[in-house]
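First comes one chain, alone, set out as structure tokens in the form predicted on its own.
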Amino acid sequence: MDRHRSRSPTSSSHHHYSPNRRGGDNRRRNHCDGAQFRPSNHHLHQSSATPRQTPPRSQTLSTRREAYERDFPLYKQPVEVGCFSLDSRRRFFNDSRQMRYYVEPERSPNFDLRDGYKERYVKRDENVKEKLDHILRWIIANRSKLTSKLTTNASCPLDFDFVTWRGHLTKLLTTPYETREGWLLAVTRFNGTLYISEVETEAARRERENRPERNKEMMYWGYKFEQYMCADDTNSEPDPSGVVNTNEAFCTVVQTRLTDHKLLFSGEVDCRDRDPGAPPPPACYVELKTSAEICTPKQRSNFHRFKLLKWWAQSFLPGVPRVVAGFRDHDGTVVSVETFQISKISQLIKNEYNCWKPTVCMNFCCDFLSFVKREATEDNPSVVYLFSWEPHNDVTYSVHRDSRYSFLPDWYIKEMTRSPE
């Protein structure tokens, strides 16, 4: 699950990194400055251009699926930098202490997900929002970390172009194909790094505070999930019998790069592959997922088109080799559990009409990475450029100073601008 989870740094892998580790030669060409950008005169931010100039840069983002056919942009593969822990109070912790470790089920466990929803569940304060704030921390523990490895570019003391969450990034990924969810998307540029941190939309926040009995209940059935598949060291075996507490996560920390984008980015990660010969992370990571029983063609064709996008764009990105996925019936009993191996589910969709690339999704989130540099020029952590989406338009943005959008917190600043020891 996507809930926001110690090596020490690696040296980055050079390969090219795509779903299916096919044809990587020829897609190594592509780079994303021919970004599909279409003029708008509804925006704050002025061009200024005289007749001898190229014409003034446009000011909306296309998310229109054609315009992102082309071969799949390089993306590197995805190495850990660190990790970190938030305990059952959500306090921080640079360290693995929340690790899990993954425990193979009977192909048809009968597990009943409905199990302490009453009385053995605490659940995490979605009024809070956290921002950034967790990655910033194991940004300034980590500091001498990332720092040793920087050019002397004083003006720049991260050798990252964005730092945000791995969530962020799978909406970006997704968004040529939603059709409901619109986002908005806060990014500042402080000391030469555009951090992106979302913020809710009205329709989210009625949504959440809305939310029908039986949603909520729903929700619960993927923690308790996990809760009967992960054992809490490689010794031992789940436990379902006590407290489902959404508070406590273990979030990895990776650094890429998506073609000219160096990207640092964390997200919660569900669990690890125990076996001692298991690879290192983030290959030996595990997702785990509940979805409803397939029963019907259309079921499966559905499932194909929507929650597969999903799953292959979170995991697809932190370098998530697989997707353990239990199957539920309607009273929230699992009846069956199948891995899903992520550079496999471009295959098992290839007979969908009319379904979701895995290339169109990469090269949105390459464009808009390189819309957002354009556009987000002013160096000052107190500016923030509030990029907005809604389903079927173009993205658009807005300038806001000392704002209510300003997510950089005080203690980040006068840190990240004091000298490194």
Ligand code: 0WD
The other form holds:
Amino acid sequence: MDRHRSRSPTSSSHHHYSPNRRGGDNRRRNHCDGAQFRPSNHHLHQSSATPRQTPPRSQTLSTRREAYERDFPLYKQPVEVGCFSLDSRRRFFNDSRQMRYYVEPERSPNFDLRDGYKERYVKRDENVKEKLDHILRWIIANRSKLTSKLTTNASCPLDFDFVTWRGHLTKLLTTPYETREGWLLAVTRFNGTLYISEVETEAARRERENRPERNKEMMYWGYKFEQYMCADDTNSEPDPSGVVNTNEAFCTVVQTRLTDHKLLFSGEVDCRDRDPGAPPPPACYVELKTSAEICTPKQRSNFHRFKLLKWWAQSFLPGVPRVVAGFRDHDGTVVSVETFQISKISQLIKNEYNCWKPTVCMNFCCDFLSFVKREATEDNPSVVYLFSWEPHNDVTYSVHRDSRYSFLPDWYIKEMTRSPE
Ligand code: 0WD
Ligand code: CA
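Complement to the form predicted on its own: the form predicted together with the named molecule:
Okay, now the whole complex, with that chain kicking things off.
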């Protein structure tokens, strides 16, 4: 059954990732790739069944897990093509000035995550919707690196099928297992590239606006943990007496391919290995997380089923090999720190009954992107195809012209319509 696996999410120094074993047959052409691509319409809902003919194409996409239990799709080793930084005032810089360095803590460090919440916390304004703007600024600043060497055609300047945030792809990966939160993804086709930008759902906005004080404080704990674990320079130490400012960010920009979808996406990176002998990005990057300490078998099972799914999806996408987790008690004290290798997570969850599977996540994402490519056909920067999903339903979409959903800024359209120097 595993015979055709092309990339496994276990390998960390790799050309392909694959879920649970090393060295699958990487030379094999993926069943979803190029000429051998056969749209697996069995999970697209059809209005009428006409067996053995080309099935009519549906305008909805199923999110049922069973529909995606096939071989792991080709996912090329993500390559970092650049990075950018956002400073304490959320200003963009086309460089790594916000990079931080991982400092290994004691196993039981007793960090107080509540420290500074009232006095040393500057919180990013969540009412400001930045959409894809930072990525688009990065694209303009690095346009010469990105233009296809084969096509000098000015109408197809970017050699990517999709441009988006890593976080949006994470949501797609976890969709077949999500039972609580739906999503809205706005898609615009411009010069042949599909741009995907999230729209906050009404439910998410309500939740954000009515967040209990305890939750607000717990959101701070994650950032405070980063401050305890990261130094600003390779040979300095963390400074827990400083201000936590969540405007600051270091983002990697990676390119990769999922079957026949060429992707360019950016994701925030917490820190990197400070050893000068560490591998190049993204292999030197470290993702930091906090989680409630695990005291019972039920808590362990929930951690495997829900937390590890999200952690795996988020770091697997850009090829970040490890997550360092701080387990905290009810009062926000870190009682233990543990490293999770992304490549070992699928093994770790194997004993969980009816657990999530990396292949389902990746195949769903792949089929969603194929669905978007097929449906979002009009190349027009002011047209938005709004893809919508609620748990226990299919993905649907609606089309919007010159609406409040348009998200490609005029400065970007203007710059990209100009032919490159
Ligand atoms: O406006 C929006 N709807 C979004 C903006 C949604 C998602 C991201 N962004 C932007 C921001 O500019 C941010 O700097 O993306 C950046 C992070 O993007 P990502 O890496 O694609 O997002 P994700 O993987 O969801 O989150 C990575 C980290 C989070 O760390 P944890 O360990 O909690 O997953 O980025 C932070 C957070 O620290 N983060 C955000 N920062 C600013 N704005 C946002 C956000 N909306 N969401 C997560
Ligand atoms: Ca983090």
